[in-house]
Amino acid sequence: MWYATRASGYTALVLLSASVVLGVLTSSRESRRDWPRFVVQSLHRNLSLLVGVFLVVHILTSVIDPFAKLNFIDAFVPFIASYRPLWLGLGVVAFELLIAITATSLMRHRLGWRSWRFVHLFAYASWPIAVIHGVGTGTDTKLIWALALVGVCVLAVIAALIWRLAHAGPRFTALRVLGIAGCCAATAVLVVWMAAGPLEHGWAKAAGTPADLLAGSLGTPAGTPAATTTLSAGLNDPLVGSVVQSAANATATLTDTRDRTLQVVIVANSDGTGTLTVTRSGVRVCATSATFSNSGVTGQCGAVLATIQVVDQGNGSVSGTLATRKAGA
């Protein structure tokens, strides 16, 4: 359900931001022979119903996962959420925000023009406000990809913005060049704040991410015993890595595949001890003795109990998997 929030908002981004800019092409009233005017409208028009569809999705998945521990009312009602509460409450305000613009969309033949354009108005809020939810919530706002995507978007609709106010025609010049320059400096105001913000370490935190949170995904405080943090309970998730053989001992160090920040590392020594530790984003989870059996290597990370299944495939290579249950469980 994590995969699908995250992959569900960055989809609706995506169709957004490419509505925003049919509809900025759609209000300069131009038009060609090989692209009529009403493909554009159509086109718009489709996308924006689109992107709710990936809303709904991004909204049912982020409640539906236990994770964040959200429930529907926090969908609804902004800034009221117990994770993230600001950057999450946005999301909402956007959501709103399109779900008005939508419905007098739909209803426009009922509607006076003055009284639904004033509405549609607010869509030029709506993105701005999903872009910044989407960089202030997003878990994958410091990777290369997720940077690449949100940059693509930015600079789409800006340029849709500029371009738009350069062909308005030679009314209000001032207010036109003052819309441009508006426009350079909301980018670089962006740019200043996602590097002072949620690109630095200790965003999670900073953003109101729950402790207990962030002890169970970020590692132990300092000064707090590892104890403290635990995995969390029912993960069955695929590793692979590596090992390395010596007189002494033996060393596998195995990655997840499905949380590659999550890093499993396995001494076996010659004499039957050995140890067990897990890593998430290079900070440690938990260390302990391992156990090892016929059933793998067991170790106990807080309440949690840890079992990693492990396959030589040769070459030094390793394979395995990771289960986690309550102890006791």
Second form
Amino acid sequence: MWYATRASGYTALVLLSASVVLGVLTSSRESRRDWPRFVVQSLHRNLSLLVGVFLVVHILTSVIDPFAKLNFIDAFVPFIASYRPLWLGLGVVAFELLIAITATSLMRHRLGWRSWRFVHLFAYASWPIAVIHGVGTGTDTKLIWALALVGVCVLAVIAALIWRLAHAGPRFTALRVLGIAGCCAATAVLVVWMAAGPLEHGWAKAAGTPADLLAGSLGTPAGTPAATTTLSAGLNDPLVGSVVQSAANATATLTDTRDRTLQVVIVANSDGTGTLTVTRSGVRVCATSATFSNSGVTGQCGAVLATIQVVDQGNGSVSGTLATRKAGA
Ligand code: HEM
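Next up, can you give the form predicted in complex with protoporphyrin IX containing FE of this protein, since the form predicted alone came first?
Following is the full complex, with the preceding chain placed first.
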């Protein structure tokens, strides 16, 4: 479910950005023979409806999945969730603005052009709010593909807006220049905020992840009793990290590349032969501690069996996998 939340979130963001770009292009009233205006308009309308479909999946799966302990009220009343309340709340605001835009568009003929257009301008607010929600709430924000997707979405919308403002005719020149400067400034602010916030170490805590989720997902220093982490069955996640050698042992700290909030700390004895023999671990997959074998850690939490395999790559780096399955399956 959590994978579906993340996948549908990004799909909705890409479709929403494409729909905003097409909306900006249709508002320019320009029509080309090979790209007539009615084609752009119907594509804009259909993409917007598809955004709605993916958002329903996004919201349903985030509520059904037990990880963030969200309920349906959190999905409709902004800023009250216990999981990253501000950033999640912005998603709710963006979603509700989109509902207003869709509803008024479907009733456009009854509402009249002026009222419809007034509400439709909210689209411009809903898109950046959705971008900030995705970046601020998302687990995948730091991954290259996620950064690339957000980058492409932002550049496409900003480029469309600048093009629109630059081709809007001779009237209101000062306002249009101000608009273009505003677009560039907003992009710069987004980049600086991302670098100082969501891309920084410790964002999960700063963003308002509940303490029990943080304790469950972060590795603890070797030897100290570790917090219980809730793992779901069906994971097969690559781990990457580094290993620090001391005279007595080697400590490998690995991060789950699919879920950056999940870290695994493993202490192994270093016998000088290049083989790491795991002796104890900072990760516990359940209230009872895990069992150790030569190359990994296996433990059971309720019905979930987790295996962590680690390979010493040399030069201080380690890689591995975290696999979980239903016990007995
Ligand atoms: C226009 C509306 C929305 C858009 C475009 C959107 C998009 C996104 C994106 C792109 C992410 C990042 C996913 C990741 O990093 O893997 C995300 C995360 C998330 N969204 Fe939304 N979202 C919207 C509204 C909502 C609403 C109304 C909820 C209410 C339940 C919600 C719940 C979540 C949750 C729980 C996450 C965190 C998933 C994770 O940790 O990866 N979103 N959203």
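Source: prediction; values computed, not measured. We call the rigid core whatever largest set of C-alpha positions still superposes within 1.5 Å between the two forms. Positions refer to the first chain, counted from 1.
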Take the rigid core as the frame of reference and indicate whether the C-alpha of Gly9 shifts by 2 Å or more between these two forms.
-> no
